[in-house]
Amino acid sequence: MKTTRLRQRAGILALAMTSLMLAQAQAAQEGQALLESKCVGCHIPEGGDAISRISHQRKTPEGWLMSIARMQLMHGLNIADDERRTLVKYLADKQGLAPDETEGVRYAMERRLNTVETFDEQLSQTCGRCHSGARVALQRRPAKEWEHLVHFHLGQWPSLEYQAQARDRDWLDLALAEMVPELAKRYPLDSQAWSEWQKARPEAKVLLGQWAFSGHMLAKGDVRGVMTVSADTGDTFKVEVNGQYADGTPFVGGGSAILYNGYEWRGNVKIGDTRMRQVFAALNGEMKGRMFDAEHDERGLDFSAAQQGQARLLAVQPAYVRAGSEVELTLVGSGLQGSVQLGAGLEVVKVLEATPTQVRLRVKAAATAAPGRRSVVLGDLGGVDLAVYKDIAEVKVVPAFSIARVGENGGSTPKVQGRFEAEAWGRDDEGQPYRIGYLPAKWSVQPFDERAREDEDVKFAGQMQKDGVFVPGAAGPNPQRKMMTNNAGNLKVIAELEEGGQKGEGQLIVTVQRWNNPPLP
């Protein structure tokens, strides 16, 4: 019998993979048609299947989606939605990005909006001033396609000469002469990564089973399950997740998903109530990246899975644990199996439940156990630590610089949150610093600096919450305000440590509505 339906099961994978590659090669040649019967008009054939401009770059599927809007807006291109969606997973699939590539901005599509970009000054002055850096580092093109791209920004918005960090330099001359070189050379149209990645490409089949997953949000906390995925049309896939949060809440629901260029993952899935949207890198059995709230961007979680059949540690859940205590902890991956070690004193009282995506430990910690980061290994699997701390040196606040916005009070744009967590660090046997993790904690605001102060910016910006989630004020002017201004203001965030009361500071930017919220930021 066991047989049988091991069979039935091969016999149903197999149907399905068959169905996927028939679909493929068919999107495939309704891209190319698109191609030609919607950008002909306007691109001219070069040759083979070949087309002026766009058959010279390469590009993420959120910066393909951004040109095609551009062609709707501003040059008149009438193409339906189906026939959009199309376009882009053609020109994705054709003309993408390698793994290699994306590496360091994947930040900019997993729409992680507080990171702090370092990008050097040279592009930060010419680029990143009206946009973030790494929409730029996310597309590749020849110096003669940079070049058309300054010529484009100067004709679409002539006054960028006269904004700071133009004004003061001949902008023009130093873009053609200077950027389109440097940008040609730094991101190239043709690269050995992209070249080999074409061959190495795996096709969408080998992601259909089920993925063990971790995860965390920021405010809310830890979170692990399991994703199952299985075959639709084309590229696609319907998605189930089952899985629950530390503190108990389910985390349960479904959707469907889309594989881009053999590993740029993204989905629309309906957790409980909420629409999220999943951004993920999907590369030798594991994935890795973000889920959001469809509608609020900032409330998001990071993620990574492994897939079934390949034995890997994801996380140990929480990552620490205070000398002289007894803690529950839970090893979150695929494939778990064998006996679990965590170094000298730390003891395994029980292991409270065992399944090849989590082990539940209850665990104790000796008084004398050494401070700092120790490895977690389970059988023959490691690559996770735990943190053994006594004493918390120092408190961050994580992010250390956020920015929120005013929103709604009669408008379509909601406010933009602030969440906030207290990241506890420590200091080894040896004096040197060490991150324990996230630990509860009180939050407040305060003014900071004295213009806040005199502008009563934390009477009137928004209200923190005691989970460390800041709800800023409404839109529009407030006739409470000095001059009739709006909600907008300078805090800074104090989290104070519930165990030890030691406290982090960071710095939260209260400001208007974003209006313009493309794909890439």
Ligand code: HEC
Contents of the next structure:
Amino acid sequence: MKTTRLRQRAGILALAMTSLMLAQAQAAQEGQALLESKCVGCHIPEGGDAISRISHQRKTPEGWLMSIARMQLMHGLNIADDERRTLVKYLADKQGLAPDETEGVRYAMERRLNTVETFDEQLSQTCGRCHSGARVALQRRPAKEWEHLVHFHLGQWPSLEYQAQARDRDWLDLALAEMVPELAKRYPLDSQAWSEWQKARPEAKVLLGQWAFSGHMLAKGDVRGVMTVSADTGDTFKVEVNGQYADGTPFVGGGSAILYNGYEWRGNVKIGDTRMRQVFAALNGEMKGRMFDAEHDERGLDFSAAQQGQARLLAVQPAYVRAGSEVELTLVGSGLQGSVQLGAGLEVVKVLEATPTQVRLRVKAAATAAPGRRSVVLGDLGGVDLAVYKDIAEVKVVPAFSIARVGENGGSTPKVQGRFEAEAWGRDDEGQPYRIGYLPAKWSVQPFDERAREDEDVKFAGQMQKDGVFVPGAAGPNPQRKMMTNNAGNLKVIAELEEGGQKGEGQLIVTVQRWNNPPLP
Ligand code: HEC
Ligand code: HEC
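Could I see the form predicted together with the ligand next, after the form predicted alone?
And the full complex, kicking off with our chain again.
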């Protein structure tokens, strides 16, 4: 009886193993079959695997998801959620971007919605006024496909010609005659980076194991710990996170992740009661990117991780020390070993803890320690800076410019908060400015200008909390406001350092909900 059961089990296990090995090949077959069953009909087979339009573009997983979702919304494509997931995976692997091709524009995937973009004027005005310029820069196409895209835009939204930055010029002519060749040159379908990446692309299994991580969430602080990645089917993983914030709050949870195109890591983990997304580039034993609250993407942390077996120093937390003080510093990384050197004037009083992923030190900074940034060295490892400061020359509010949004009040859209930190800057002995780091501050808001003062924006737009988190007002028209307007506002954000009292200023626009919120802004 028992042996039969065991045998049956073994049989099932063996089956599961084979199906695991087949999963990859099957996923590809399934992807191609889905393209043929779901897309051909509107899209035309061109011989071999090629299909009109679809085969002549490369983009990110989010880019593919948006294109297919658009086919559903605008053209009535019928596709189940799991079929769409299979197709996104297939297309993102087959026609993705090389890591280099995403550099400088990953903020769109990472949902850093306060980013102020720096494209040239022509691209910003022609293409970057309804959506981010990054949405454009995260695609690769030949001239013909950029041209189709321009025609699709005008056909789909004919009123675009009458809008600002189009009614004063011949938008269509400029888009076709100037933008199309420029885009085809800047973002071409074929590139050396892509052909090289396809050859070098590592398999998902290289990511298995332990990862030491370091991060920072605005208005919350530093975080560190270890993430454990184990295999699931195909290019998916199980993920366990075990860490804590510098203030002791646990940062513990687990979930799953998927790897697209050999390096685009997308995770879904639950940390405490909060569902968080991970958008990382996983390359050469390092993961880098952003981890954010799925419902509140403004609550996110910069994240970097180093894989076990790759000796690497990731961070020192905190990354500053005041001359004449004694503090606890934590070095975070993987494969940590050897002696610490912090340079002249800094003395390690005691090693409080030393593990391969974190080294905690009690450090004394002499009153005469030179102000400025210096390298931290641990054994053979470096690449991390520590700032020593005496006086604070300047305080900057981070982010310098940001947007919060009203919400709730019976509506479906949550409030989008503002989150701030006070970044202190010093001057070294040569008079050169250097970044010290985020220091504790008192927070307040003021009207940004006369208009804001008259409209009483400070009263209506929301509340600045003690911790640098701004909670905007309720959604909808407010009968108490002039012309029953929304609780929008234009505010100056003021940080006053707890120690020393220096001040810095930023700007916060409080505005209405973002109704259209696609994966790529
Ligand atoms: C009901 C018809 C229809 C179906 C089915 C359909 N498409 Fe499309 N597709 C279109 C039309 C029309 C366009 C051109 C206009 C546009 O871009 O919306 C298009 C354009 C595209 C583009 C180019 C978009 C761009 O940004 O330039 C992509 C990519 C695409 N489709 C992918 C797909 C995929 C993948 C499928 C199958 C899962 C699919 N389509 C199924 C009608 C369809
Ligand atoms: C009038 C506003 C507007 C302008 C101007 C505009 N776009 Fe768009 N664009 C849109 C909208 C709306 C979508 C569809 C978004 C969605 O699917 O949620 C879109 C989608 C896109 C996409 C994704 C298409 C896909 O299916 O993959 C790309 C790429 C893009 N635009 C590039 C451009 C370029 C290049 C220009 C300049 C030539 C431009 N856009 C100008 C509004 C605009």
